[in-house]
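Next up: just one chain, as structure tokens, the form predicted on its own.
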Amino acid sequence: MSLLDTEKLLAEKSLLMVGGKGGVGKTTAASALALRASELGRRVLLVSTDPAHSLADAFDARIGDRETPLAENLAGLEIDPDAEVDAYLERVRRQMARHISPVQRDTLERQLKLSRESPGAQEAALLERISALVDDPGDRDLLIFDTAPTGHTLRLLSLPEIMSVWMEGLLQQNRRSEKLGEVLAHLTPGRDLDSPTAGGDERSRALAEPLLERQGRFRRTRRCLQDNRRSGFIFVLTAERLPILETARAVENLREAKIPVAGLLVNRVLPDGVGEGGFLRARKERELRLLQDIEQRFADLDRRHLPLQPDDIHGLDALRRFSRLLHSP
């Protein structure tokens, strides 16, 4: 087994997202990293983007959609998917409203109305907020991302391909749209002022502007994500079946999409010697043979083991304690 670096990548790398399958604890894996960078001098930005957030109880303190101290060089953010998409949403009405007429307005609304229920609404507005970090991260030098369970992650990562596709065709409908106009300011001089071609020229640039901006976001956070220097991503896992099943699935689908896998981290494996009673020596000969099923399965990737702690980890003091393990030799 090639063992993971974590302290390479936290002195190297401006993006890590963790993730895994829900409950192999990725929000704990994921604090003692960001706390382990901000002790090594990053100034490192932890952001949940799981709908089910726990950062609060990992640092034991209240943290909230707003960036919150947690100790030195390092802030914390729960992204709300529901107010995100209501900012979102906002947005996008107010852009409109400047370019339609008043008989429109009424179908504008109706239409934001179905959009805030429509599947993948959160996920399109969680993208928003994660591309504008990505894009100005401000003062941080390290963005980590604890993210949703798999499924949920991989549709988001998804996201900036499929939505810079979209964007390109709603910009091409715009241009169409502009040369109707043009064609129809030449056939009606006199037309209505109110009408929905008036102005098209100013209007469709008016449109245009924002969808080209986000459309760049878009890619340049798909560039973010698929370039290793900058970014990896690492996935949690427990040396059992469903975890590890739905971790070789996930890494496949990231290679497909060209996002580098960093490693592993195999969490709560029991400590040797534990097996003396018949119940925790079934236990762990069940453990070893999974543990050899990662390591065949995952044989290209570097890992680490993390060992089950006796107690719950939250409060600084305890996540200190533990990440302590994602560098030891």
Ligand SMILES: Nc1ncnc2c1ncn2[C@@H]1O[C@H](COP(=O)(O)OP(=O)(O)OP(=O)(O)O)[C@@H](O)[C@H]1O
The other form holds:
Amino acid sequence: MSLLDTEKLLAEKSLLMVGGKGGVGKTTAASALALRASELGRRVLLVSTDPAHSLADAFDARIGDRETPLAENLAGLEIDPDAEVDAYLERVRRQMARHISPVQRDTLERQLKLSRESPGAQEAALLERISALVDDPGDRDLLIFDTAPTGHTLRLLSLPEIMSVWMEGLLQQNRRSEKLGEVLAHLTPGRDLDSPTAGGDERSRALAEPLLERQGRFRRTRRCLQDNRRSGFIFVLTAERLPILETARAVENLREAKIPVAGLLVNRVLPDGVGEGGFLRARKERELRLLQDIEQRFADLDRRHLPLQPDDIHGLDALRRFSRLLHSP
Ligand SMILES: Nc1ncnc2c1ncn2[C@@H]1O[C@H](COP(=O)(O)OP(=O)(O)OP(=O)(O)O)[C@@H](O)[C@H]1O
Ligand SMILES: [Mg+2]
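Follow the form predicted on its own with the form predicted in complex with this ligand, if you could.
Below, the chain from earlier opens the complete complex, with every other chain and molecule after it.
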């Protein structure tokens, strides 16, 4: 392996995803990376998709659901999954209301209500927002996503499949209309979505069009995620058993999904020479064993160690200091 060249990543990519097990330091790492990229002159948007937002905490600033300036060239955004679900269902309602009969409208309302509570609704709505950002980053050069813990994120990454299952559930009632059913069949994974309008009457087409448009956007998002030149996934982990195992699984899953892994940040590494005896010494020895394990498991991935700091890393100054560790030799 070689040392992860974060400077190169930050200078060249347009999309970076930061993932890893809960609590390993994703938000801190994503924030530090974003700050560093902004120092390199790139216009960066740092986005949190974690329902329990800590971006604001890390920066010691109010952020929320609107792009908020955090430093020169750097803005932050915390996507609120619940608000996203509501906004999403409202769009669906508006799109569909135009095309259905009053009788169907009641069904639609009931269905939307159910959908709001259905598993996967938040994921679907989050995806909608993420893919909209990736598809149209505005004047940003680089998007950095601080993703929620790994399992959740990976589900998000199987995008179009999840989405079509969810949409089909949503629209099941309308399947009574045979024609619509035909059109919806085109939303099923594996079908050729590039020729969406083969079949179905005009109304069905009008109904299906926004859905197909959305799927098109998801496909572009996925293509972007899979494009090594544009995107990379950075895993943060600590030298502990569970984060190592979870990262190994996640790396494997991403490989299967053909999503390039840019490298690993091994966080909270104890300083050398810590503890001449006793407890800390034992901790350091255990850490060395686990670092070796990481080296073996992830032999083909670039890595970088980030040292444990004496204090939590909060606020712009602390993040700036920490971000220097991302590119020190
Ligand atoms: N190298 C480090 N040294 C000391 N403290 C650290 C280090 N990295 C992160 N921390 C602190 O650990 C805490 C958790 O970090 P962070 O919020 O970045 O983790 P996370 O992976 O985003 O957690 P979650 O999965 O809950 O989103 C924070 O208080 C942060 O300041
Ligand atoms: Mg976090």
